[in-house]
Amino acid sequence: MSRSAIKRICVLGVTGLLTAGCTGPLSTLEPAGPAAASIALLWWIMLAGSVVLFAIVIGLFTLAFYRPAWLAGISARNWILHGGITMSSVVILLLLVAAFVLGERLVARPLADPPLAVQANGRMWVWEFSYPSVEGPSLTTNVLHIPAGEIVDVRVTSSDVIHSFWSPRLAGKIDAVPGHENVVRLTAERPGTYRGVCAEFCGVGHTQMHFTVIAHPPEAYEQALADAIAAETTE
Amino acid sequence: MNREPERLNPIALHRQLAAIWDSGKGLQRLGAVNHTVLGKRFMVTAFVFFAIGGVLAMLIRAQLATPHSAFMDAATYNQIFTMHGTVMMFLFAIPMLEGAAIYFLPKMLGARDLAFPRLTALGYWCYLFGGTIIIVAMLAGVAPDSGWFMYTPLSSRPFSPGVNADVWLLGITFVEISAVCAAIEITVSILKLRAPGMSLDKMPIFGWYMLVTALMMIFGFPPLILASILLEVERAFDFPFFDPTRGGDSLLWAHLFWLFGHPEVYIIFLPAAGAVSMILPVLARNPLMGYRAIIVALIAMAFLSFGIWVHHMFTLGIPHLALAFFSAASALVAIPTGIQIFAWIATLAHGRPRFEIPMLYIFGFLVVFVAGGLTGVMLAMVPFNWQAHDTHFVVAHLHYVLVGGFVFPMLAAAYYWLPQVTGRLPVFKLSIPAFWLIFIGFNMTFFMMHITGLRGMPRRVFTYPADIGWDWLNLLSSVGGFILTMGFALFVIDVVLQLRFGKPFRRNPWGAGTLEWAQPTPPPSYNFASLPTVDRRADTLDAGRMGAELAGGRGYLGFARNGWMETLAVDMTTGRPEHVVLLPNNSMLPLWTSLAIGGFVLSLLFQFYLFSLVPLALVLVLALSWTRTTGQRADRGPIPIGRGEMAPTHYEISGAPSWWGMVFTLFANGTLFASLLFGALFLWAVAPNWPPPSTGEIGLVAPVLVLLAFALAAGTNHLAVAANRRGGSPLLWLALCAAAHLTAVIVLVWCIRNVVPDPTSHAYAAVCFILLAYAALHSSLGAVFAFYGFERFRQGYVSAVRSLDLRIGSLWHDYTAGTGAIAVILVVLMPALVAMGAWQQ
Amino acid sequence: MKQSPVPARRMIWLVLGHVAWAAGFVALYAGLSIGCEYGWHVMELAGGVSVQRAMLIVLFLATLAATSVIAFLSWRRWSAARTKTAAAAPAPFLEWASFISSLTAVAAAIVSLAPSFVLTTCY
């Protein structure tokens, strides 16, 4: 075997695990939904960082323990000084205006075209959603139906005890909070249905108190909803 | 009879004092009051809550190894995890940390005990009690199920309407009571009972670590306690502090529980991290470097830490520009921390180090820690945490932090100080297979649940399909958790076969520069034969030499004198000596008021609400009864002390331990008296469904009034002080003082019985309600301390040298007075507040 | 009774810095709070700066004007126990402490309270 090969098969060995190891319907790290990705890219970024880290701290405490005499040359002043300041100063600096710059991003600010809204009520142990744009009741129960590419508000807030919204592959989570209303902003990029989780602690049927997030081609979204809203009142 | 006693020889000497300070035998065990005996038994009785924490967690994980599994049904489910974040937080890990610095402190710090002696003893029964209401409880089958954290409405009366919630608030405050008893005392003790000669700069640095941490308790655990309290009042009485349709919110409660929440993640990393820097040293055979910078590192943790707490409600729905204050803070938080890595690591390469079991567990502490740290960072990033925010990747990330930043260096330090405590050194070395399998099955058990977490799972599910992906993370986290508890099983042995078959050795085994190891071992009840001077930093002493001095009865108090308990207080800065403190001895008394408080926390959890007045009048009774064996009734004028020198007792001085009890006591109430008035404006700022539907018309008659009472209370005592200290009788300006508190009260219960509109119609008139009763019952207790300086002065125990207790009474009067005059002005000014509510415009 | 040379008050200065920090921490926090709730992020004040961040800029200034006072005086105080040979014992160590504790004060105001001048303030 040539030594291109094994590294091939090396590479998509590690890959394979990683991705193996990585993806779920419920899984952060398979992103389908730029808010999702971008906080996936922050993952790899800060993984990779806290590697390094570890491994330089670690690393040094081992030294320091077997070697001494190889790291006695520092003062303790200098250790202290680059080692517990200056490196994890510039460190969690640069991860700070990165972090700000990615939430300022996603939070949901007034846009100059509003995105779609959706209502989310989070009630033991169901999610109520709710079309404002459409006239009329419009209610769909445990299923979210959202058009595919679009920026979608979801307002949520719950009629008695904090819940928490959560799609994890389009969306970090938004709590349901009696009395208030939080809002995520989120965007399926493809066609598809999303599992959705309630996050927060709720009683005994937290455990049950899921949902799905259908994402439909905006062509046919009206319809799909129409549908949707039809069939629950007739059921 | 201010002779110097005669010098006994060192036989003789341990005779006499052993005598005196010994806790009794038989049944007298209960009375014990000495930080050795209560300080051991604290963590005794940690570990044994660890143990059932323990076995709660195995539960866990048994449910969790496979899908759908059929071991448990959810209710049961969420009572076992409740009760393994409740055990495992509140009855192990700050009580053993409690135990760790009642046993050690004072021998570190060259004292004979700490400064409140019964108080230790109080608060280790409060603790048993409080516990063991918690885990009968959960016996019965109505342990608490709505998760660590109580998140209200879920754990309002009408989602938990059961007595679950209940047990969880009374049982954990009454164990809080506790804490911040243990937290006042070790500040006091700190601060004034250590070696003649140890100024600040000299304290072994575990001194420091337990100063700031006991003031983070004094600080911390209050709002929690607020928090509880006003809880069991809304469950209790149905007002309405966190119910958003009458404008309450359950935010108020999260903020309040995490204000105390995060502080008390360093409140438990502290202590070890201190235990580390006190190992670390000796087995590196190199004092520590960076011990000012260490000091400077742990002030700014102390402050950061608690500008953490919205950092575990990142999802709650705060503003991005607020949730970046406290992201950033979270963030910085982990400079100090580098520091004291780095200081480690500069020790150690300044050193010899060389290799022992405690060095085994630090190198388990530093790995296990610097990941859960580094996870620490990634989590206060406001949009990762959007993601990983109650997941198996929390989860991961606290036990992490808890086993790595506690655990961890507690079985360091276990191994470190088991011959101090033991006399005798370990004879096997199960040591080593023990680390290795906590090590392995510790990263088993949780590094998978950082994927799990990222896979998508969420806390608290008591089951999951199988679809998804978390199967085999799951079963190997759960295989993990065995290995895990094989580990401490074996730790367990290791300790009992050490106590029953290691080999008794002279002094010092490891060659360290620290007090405690200058003492016999295991050491005796009075510590030291006579109290050392330090001349250098007191973790580079001669502790084999200073050993046999003291022993010979060569330092201070060298004697036994009247069958007094006695340790020297110092000048807290320069650490001069400056009085002699007489310690109470071995009492009955803190058994039987612990047992009257557990009377009272027992009728509010069975509903008996007018019962309960019963055993609280006997708590009163019982405190005011505490007083009745200490005190002087001549003036003594300055003693000897030992080579030479002369101090007064603590009766005739003006900073005696007392005095700063006080002092510290008031921090910790006011920081629940600004939690409530946090709490008012909160809900005036933010909660739902405001206005009220009626503010009442307090006026301005019966405000007024009250505020002059208090001012009449408070310059009343210090015009008594004044009498006294010119030697004159103070007896007629204390009956003024009681007669003021009076009326304010009085005036007080009219308003909140008459003015405030009914407290469950809106939590509008239940904060005013809450308010004014803080005053009134403030001001009631300001009377019974006019009464008690009243009573102490007729007796003879105050004289114009020996004016503590007046003095101490002058602290709650105008605490009284000033906190009374900021709730009654708040409850006038709440109608203006509430006609500029956001709401009207 | 003797006075202490070093009286107990002045370890008040190992704190100030960080008092003065937690003061505008929490005042900023409420401000911002009480602020969105009356709507003061959409009133502006002058050339797209609204009432809020004003408000909020101003608070963080007063912060780090505080914390910047309270580190000036203990650096002043520092070098006075420094230049003192007879100082008593932990004198120097609480003026070095309270100096470099005042700094990180005024080192964690910038970093935790400056995204008050760019972030989105109520959402």
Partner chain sequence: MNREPERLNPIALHRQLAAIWDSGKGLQRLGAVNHTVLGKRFMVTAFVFFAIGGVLAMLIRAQLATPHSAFMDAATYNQIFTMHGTVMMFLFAIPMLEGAAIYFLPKMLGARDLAFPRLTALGYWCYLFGGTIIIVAMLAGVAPDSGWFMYTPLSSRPFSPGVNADVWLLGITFVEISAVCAAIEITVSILKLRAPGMSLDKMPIFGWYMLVTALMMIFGFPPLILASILLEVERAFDFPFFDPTRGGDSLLWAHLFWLFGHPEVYIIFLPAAGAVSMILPVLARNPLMGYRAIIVALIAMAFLSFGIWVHHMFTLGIPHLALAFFSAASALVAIPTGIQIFAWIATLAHGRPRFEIPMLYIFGFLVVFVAGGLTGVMLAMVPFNWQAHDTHFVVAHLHYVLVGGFVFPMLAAAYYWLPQVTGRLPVFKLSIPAFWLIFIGFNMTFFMMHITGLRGMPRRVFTYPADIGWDWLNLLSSVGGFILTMGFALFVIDVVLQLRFGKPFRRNPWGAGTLEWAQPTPPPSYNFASLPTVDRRADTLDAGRMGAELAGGRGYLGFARNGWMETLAVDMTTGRPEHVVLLPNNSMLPLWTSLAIGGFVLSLLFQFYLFSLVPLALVLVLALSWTRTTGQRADRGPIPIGRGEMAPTHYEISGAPSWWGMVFTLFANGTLFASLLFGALFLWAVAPNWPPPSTGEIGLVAPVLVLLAFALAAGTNHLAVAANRRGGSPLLWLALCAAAHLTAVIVLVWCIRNVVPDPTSHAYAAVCFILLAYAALHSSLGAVFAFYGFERFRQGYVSAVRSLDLRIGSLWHDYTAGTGAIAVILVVLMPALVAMGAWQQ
The other form holds:
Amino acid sequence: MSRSAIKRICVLGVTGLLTAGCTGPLSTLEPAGPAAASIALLWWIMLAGSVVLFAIVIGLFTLAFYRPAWLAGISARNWILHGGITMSSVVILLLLVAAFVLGERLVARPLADPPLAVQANGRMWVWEFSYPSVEGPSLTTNVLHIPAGEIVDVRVTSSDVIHSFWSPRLAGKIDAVPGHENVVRLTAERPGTYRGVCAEFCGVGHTQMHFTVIAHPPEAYEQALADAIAAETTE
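We have the form predicted in complex with the partner chain; now please give the form predicted on its own.
Below you will find a single chain and nothing else.
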């Protein structure tokens, strides 16, 4: 095998290892909804900003090592002012603007047509979901049922300690605080099953405190939810 072929194999292997964590049921970089897509876009923007800064620093370091005369005329004051302050401030300011713009998309502001609401209650170490749109008892444990393609406001609280509700492919995380209700707005762009976890250490059972979000086709949602509630009550 030639040396160039070995190099290509090594590069592909390293690339595979570095990107192995960019996919999967809990990957924030494989979004399945608009809120998660905004978070993923912000991550890529921040990565690009860090790469730009890293490239500039490495480039200057290389010049200082191989062509010191090219940089000898730059005073220490200019290095600090322009290299250390101005350059970093410009990049950080751009990242800050992007964070504010994309972050605004995640806020669950009131809508003219109120979206479907679901109550999520965290307790050691399960998630309980109830559906105000359903008459009578409506509880599912560790499984959240939603209609695909529709906005859903999940109203999150806790019965004991602070937990954190997070379905990475659908939306950002939100704290579940006893005596307080936080709202996270999510939308599943297509039917499917999406995983979720408690993202706040809450005790010895924290690692088992996970849940599933099932996004049903809109026309099948009500029947699927009714069947899930009926199965829950017969257990």
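Residue numbers count along the first chain shown, from 1. Remember, predicted model here, so these are calculated numbers, not experimental data. C-alpha atoms forming the largest set that superposes within 1.5 Å between two forms make up the rigid core.
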{"item": "Core-aligned CA displacement of residue 68 at least 2 Å between the two forms", "value": "yes"}
{"item": "Rigid-core frame, C-alpha of residue 53, shift of 2 angstroms or more between the two forms", "value": "no"}
